[in-house]
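Below sits a lone chain in structure tokens, taken as the form predicted on its own.
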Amino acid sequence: MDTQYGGLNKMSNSGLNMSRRIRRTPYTEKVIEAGVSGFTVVNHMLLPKSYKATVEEDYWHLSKNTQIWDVSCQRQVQIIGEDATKLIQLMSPRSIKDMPIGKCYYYPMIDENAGMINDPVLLKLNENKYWLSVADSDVLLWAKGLAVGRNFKVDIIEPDIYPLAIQGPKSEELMSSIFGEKIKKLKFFHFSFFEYEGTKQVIARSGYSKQDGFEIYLKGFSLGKKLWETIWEAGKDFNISPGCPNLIDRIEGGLLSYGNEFTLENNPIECGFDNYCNNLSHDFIGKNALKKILKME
């Protein structure tokens, strides 16, 4: 039974006490077949944390070839409705005034004390529809609470979306062999729609490594196994390997991990996110606290 909660007996060697609180992904079966040696849990969902290679071996492979990562734990918080932009802007010191459709923004979210709630990637799908691709914290509940409190006209859900990352210098050639030459035109931190198995899927040029790469925001749990197999088969020509966020690579790239290097106790300035706090002309939660930190008043 290949569902979010089925087949839990297969996970007994992971060291995790499996239950319905920990969700499988559309790719979990394939991840196990690929030789995963351990998991962690992010957003109540499994995240592969290691395979058979050492961190060093994995790093060198990632820097020269291509890898497939199950990052379904990057859950999406979908905000849609006539007040969606108002709510999005309220949650971050980063201005989205001129954000175009099809763009991804790194988007620090803060609370009333300027503490970091999350550092998602924000995707603008249309003028009234956004996705927040979140790290490990309860952004869905924060957003819903703000929307209710402000009486905003929005719908907020976790949609049926399961990101799969293709990372490494050979990722462009691999992805173009499947999705066509159009994908080569994607600029960094931009996304577009691509056909797959009769569906339209969002693919962004992004990923949690300093290597080139893409993230497929797969819509539909049932398509996960097929997508993995499609990429794996095509990837044999590019020395593909299963992988996961690599500690060496992300340290070199200066990529911080929410819940590890910083938490709610830290503000965006001490996290090095100054560039996203240089235009404070709009209203947002935590503005006064952040201005005091910046010695602006």
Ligand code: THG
Given for the second form:
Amino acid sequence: MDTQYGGLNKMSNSGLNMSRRIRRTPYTEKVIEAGVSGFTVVNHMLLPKSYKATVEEDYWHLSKNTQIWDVSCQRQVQIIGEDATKLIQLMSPRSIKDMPIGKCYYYPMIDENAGMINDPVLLKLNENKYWLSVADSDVLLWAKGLAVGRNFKVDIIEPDIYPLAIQGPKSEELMSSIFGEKIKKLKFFHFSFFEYEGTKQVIARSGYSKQDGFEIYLKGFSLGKKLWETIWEAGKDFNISPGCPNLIDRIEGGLLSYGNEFTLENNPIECGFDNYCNNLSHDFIGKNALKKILKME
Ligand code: THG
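Could you drop in the structure for the form predicted in complex with this ligand? We only have the form predicted on its own so far.
Below is the whole assembly, all chains and molecules, this chain first.
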């Protein structure tokens, strides 16, 4: 079955006891074909953890070439509606007052004690439509709870979107060979729309590595296999390999992982997110607690 819940039999040698609670991605079959040697689970969805190379070999490959990563577990929490901006702003010390459409923000979210709820990438699609591209915690439920409690006019869902990352210095050449020269104009942490198989897809210049790279927010599970194959074929000219977030690159680049290096027990200042907490003129949950930590009161 071609869904998040299908293909159980193909996973029987993964070591994971598969059930509907561990969701497959549109790329899982391709990932297995490419020789994945282990998975973890993030946001109740499979994330490849390793292929054949060692972490060191993989690091050197990533720093010189291009890689294709199944990061579908970066689930989107889509918030649409006349109160969408209000709800998004309520959840973070980072102001979105001047956020333009087409921009991505790294967006620490905190609770009433200034504990980290999540550290998503926020995308602004239009004045009333946002995606929170979340790390491993159930942001959808937190957002829904707040929306119900405050009577906000919003619609909150997890849309049918499966991010695929292309990372490494040769990514720009690879991506422009498929999506055109316009790819080269994308600036870091900006996104735009690109045509693929008669559909419009969001592509951002971003990713969980310190090398250059892109993230395709593929809309439509059924297009996944084809997209992987398209990139894999074109990638042969660029020494492409399958990959996943690389521990060496991530730590070297200071990219933290929610649930690993920090949790709800930590505040954003402890995490080094001071830069995203420097304008506290708007109202948000945890403001008083954060001010105390910053010794502002
Ligand atoms: N991409 C997308 N969603 C994600 C991640 C991602 N969701 C989960 C997880 N990763 C969230 N964590 C991070 C951490 C760091 C960055 C992105 C997501 C990152 N930071 C840059 C830096 O630190 O230099 C840029 C920050 C900025 O300029 O705002 O890229 O990887 N879609």
